[in-house]
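First, one chain by itself: the form predicted alone, in structure tokens.
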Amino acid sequence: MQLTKHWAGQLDDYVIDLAWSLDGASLAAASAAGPLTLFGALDGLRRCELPGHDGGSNAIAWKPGSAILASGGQDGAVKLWDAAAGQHAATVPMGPAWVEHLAWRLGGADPILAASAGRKFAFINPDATVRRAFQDAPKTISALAWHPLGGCAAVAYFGGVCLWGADDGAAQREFAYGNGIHALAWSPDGRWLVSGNQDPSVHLWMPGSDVELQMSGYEGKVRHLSFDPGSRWLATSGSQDACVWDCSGAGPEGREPLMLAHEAPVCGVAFQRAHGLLASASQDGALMLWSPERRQPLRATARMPAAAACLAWSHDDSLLAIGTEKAMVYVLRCET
């Protein structure tokens, strides 16, 4: 297997966040300065520039089907952008607040975007309209994630995860934890909700019954989880090594995760969409790709200039974007 570079883009600043389009015609950067970035995913060339937001840029994401990107800045507004036309379509102001965390409902009839703004929450229609606005977290809105289904959104503070009924706006259930959460991921399956943490751990939840892990032993805060299609493997951060979990029959208690060695602390895991393969970035610029289930996992390596600030599979899974700390953005085909 091998890793080589298909394009690569500048942006004027850290990379903060990349988004593919789900026809995989098009790859959103968005620059932590603000603007955002258009490129064609097959040639790298610059489709479209948008102004973002003043201030910087924090989150964006495509609503599903279509040419809509949404974006979050801290100017505290959430805006939508035609990115066929190369304009702006919207805009939804959420408070003085920064707005750090935006995510489209994938399952489900309908499209609705989560976004958050210091303790400020909402579900958003994709005509800009708010569908409904929830009350105050009881502290800053640390993370959020769509149930794969789409039937409700898991929204994390410092205390501890709410669910929000996608319909009725209900509060299903919520877990309380004694400390910061800084990441938040369901395994495919629904059957697992995961939360990285401050302490530094990784939480698991069964929402379905009572059961509830804690996997700790991390040298440093846990900010990145992935998990795998099948929902056996839970990748994090938080150590000089990726750890993987087998989160298979009763989850990981008891079991040793696999470590996957890299030479500097992890700043990223994805797996792909739909197939096993695994993407680790460290803060050296090394980026590796691992099988988990394999008995020598390791399947290819690169070196980036600088470290990977984000990583995003395309849906096809061929294309690896790496966003980097020094405003570059690469591109990567995977090719056995």
Contents of the next structure:
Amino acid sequence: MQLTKHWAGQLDDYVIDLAWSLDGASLAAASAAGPLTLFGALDGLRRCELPGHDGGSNAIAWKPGSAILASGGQDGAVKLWDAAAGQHAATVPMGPAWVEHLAWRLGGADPILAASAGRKFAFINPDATVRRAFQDAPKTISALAWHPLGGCAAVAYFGGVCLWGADDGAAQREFAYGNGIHALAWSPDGRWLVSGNQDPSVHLWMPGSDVELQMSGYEGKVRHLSFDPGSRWLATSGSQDACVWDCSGAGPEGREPLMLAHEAPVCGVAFQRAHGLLASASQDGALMLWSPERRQPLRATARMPAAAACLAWSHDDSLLAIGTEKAMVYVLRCET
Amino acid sequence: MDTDPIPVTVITGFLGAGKTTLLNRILSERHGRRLAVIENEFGEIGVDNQLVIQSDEELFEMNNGCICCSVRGDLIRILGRLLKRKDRLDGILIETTGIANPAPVAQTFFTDDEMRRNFRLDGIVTVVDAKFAATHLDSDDESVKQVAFADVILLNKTDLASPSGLDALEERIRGMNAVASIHRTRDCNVALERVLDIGGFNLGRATEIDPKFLEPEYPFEWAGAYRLPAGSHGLVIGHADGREHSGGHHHHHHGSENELDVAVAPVSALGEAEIAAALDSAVAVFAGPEKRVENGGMVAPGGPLKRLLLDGGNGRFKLEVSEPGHYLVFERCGEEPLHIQVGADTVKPSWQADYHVAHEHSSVSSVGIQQAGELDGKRLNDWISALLRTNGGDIYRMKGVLSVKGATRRLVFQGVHMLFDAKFDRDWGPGPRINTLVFIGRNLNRAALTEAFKACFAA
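Next up, can you give the form predicted in complex with its partner chain of this protein, since the form predicted alone came first?
Below is the entire complex, every chain and molecule, led by the chain shown above.
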């Protein structure tokens, strides 16, 4: 397998989020200081720069099937940008709290942008009208994730997770959890909903049944979760190893996880979208690629001058984008 | 990873005490440094171009209801976001609301791995309103905790309080928290090196404690020795020229102004051992029942405790001594002087001492233990674990530098409620290895803590 540097670009500050456009033409990168930069996916050229948010940007997400980029920031606003024209399209104020989490519905009839700011949560239409504003969550919303089929959005806060129906806005389920939650992930087949927790642990619910599992033993809080496209492997941060649970069948309880070793705390995990490679990054700047099902799972290693702040695979799985704490964006080409 | 942790200063204090004044002072004097402020009330910062974040003090309270497990979720979130910058910040200031309990703030920096790795809780600064503090401390549990948790206490608005009121307040606060440094200020005018980078939670500085506080507490404030012939003498409270208090020790009244508890005990000589034995028996007498003595009545050496009933702070009693020799007179407290008259002459004490008084008006206090020797690591660990399990709710903070048998380096530790950090720091080097252990908390039993600690010494 070959891992080669394809291009590199620089932002003005910490790379807080990365998002590949669905057509594969561009990579959007958000700086923690505010500006959003669009890079050409193949050549790394700077296509345009958007001002982003006063006080800093937090998250970005491409609307499915279009050149509309959504962003959320410290100014308490969701903004929509017309990437083709390089222009601001609309602003949706959410309140005084930071907009920290954004996600477009990928499944389902039409795109809906789920956004949270503090305890506020809303569904926003692509035309920037508020489709539904929900009652305040009991505590600050700390993660959100759409069900892969788009029927509901899972919203996490200290104390639990609530599933809000996409169409009727009803609370479908509420799962109690007695601690802080930092990350949420659905398995692609929708069988598992997983939280990465403050306590530190991961908790798995099988929403179709009453099964729930608690996997602990982490050194620190679990902030990153990623499922492989086959819904078998769940990769987690929280230790000096990328800890990978086998979620097939009845789930990981009673199974030893794979411990994919780094030399410093793991700060990112990301499975490919359609293939089975796992990228993991650690605080020392190391990046490793793994095939969890192999006897010798390590496939490739790269080292960057600074720790990865975010990881993103391109939609065809050929390019891996890495944004670092020191404002660099690296795009690696991965050929098997 | 290779960068120094960012220092965090927590500013607590009651509403109106002057927290914002202190914050603005720090920001205007430390301009040019990259400081971020996490404040609870919006728009108070009067200094431009500052990174100011408003927080809602979101508590993560655990199901078991234990305050010792609570952390501040908003700080984990906000500080986590503040780390997301290319250039590190130089410091963080956290202002809490007047009603905030400092424990979850401190515990956040003990329990969360990211917070521990990237931040260093430098100190808790509590701003106290010199005029109204006594009322707050009487009525409000959170203000007591803010004082108990503090590394630095500013007695602010001194211009609005009387000197005697300030003295009394400082003494009261010192009785609760013997470890904090106390500064008297107007408009929070204090040198910034006294509030920033103080290393209050720095393990290496755990022994920088007011040495006086390590002395045991006694139920009496003063003792004096007199050489007396046999006979009936005068014990006079008030009226006359009086004795001199050494060291400007300030006495204040516990209880009624017209009652004064005294005990008189014979002592064979004025050597250290004899006085120590007499102090111990006087402690027992003060702990026992008292006998009320009317003005003009008779006082004899030995038990029980004599409660002298005064008239306008004055009184004259007969002290009956059957054997000539040295007598120690112990006094609970007294604004009026005490003196002994033999015939027409006032006898000067041949020896006297002031004592650190156990404060009865606040159940929050400090206990310091200092003792040379080597500890058994397992016994120490078993004791601390059991102590925190059962009494962690009452122990707000503890610090210690300990000598463990077999270790060449000092074991330093620092705790908040049930959480603590311990590590070996530098070599003891030559000289005695003296253990120092400090507890600040509620309902602390000095005798029991001291005894349990002594049981941890290696055989």
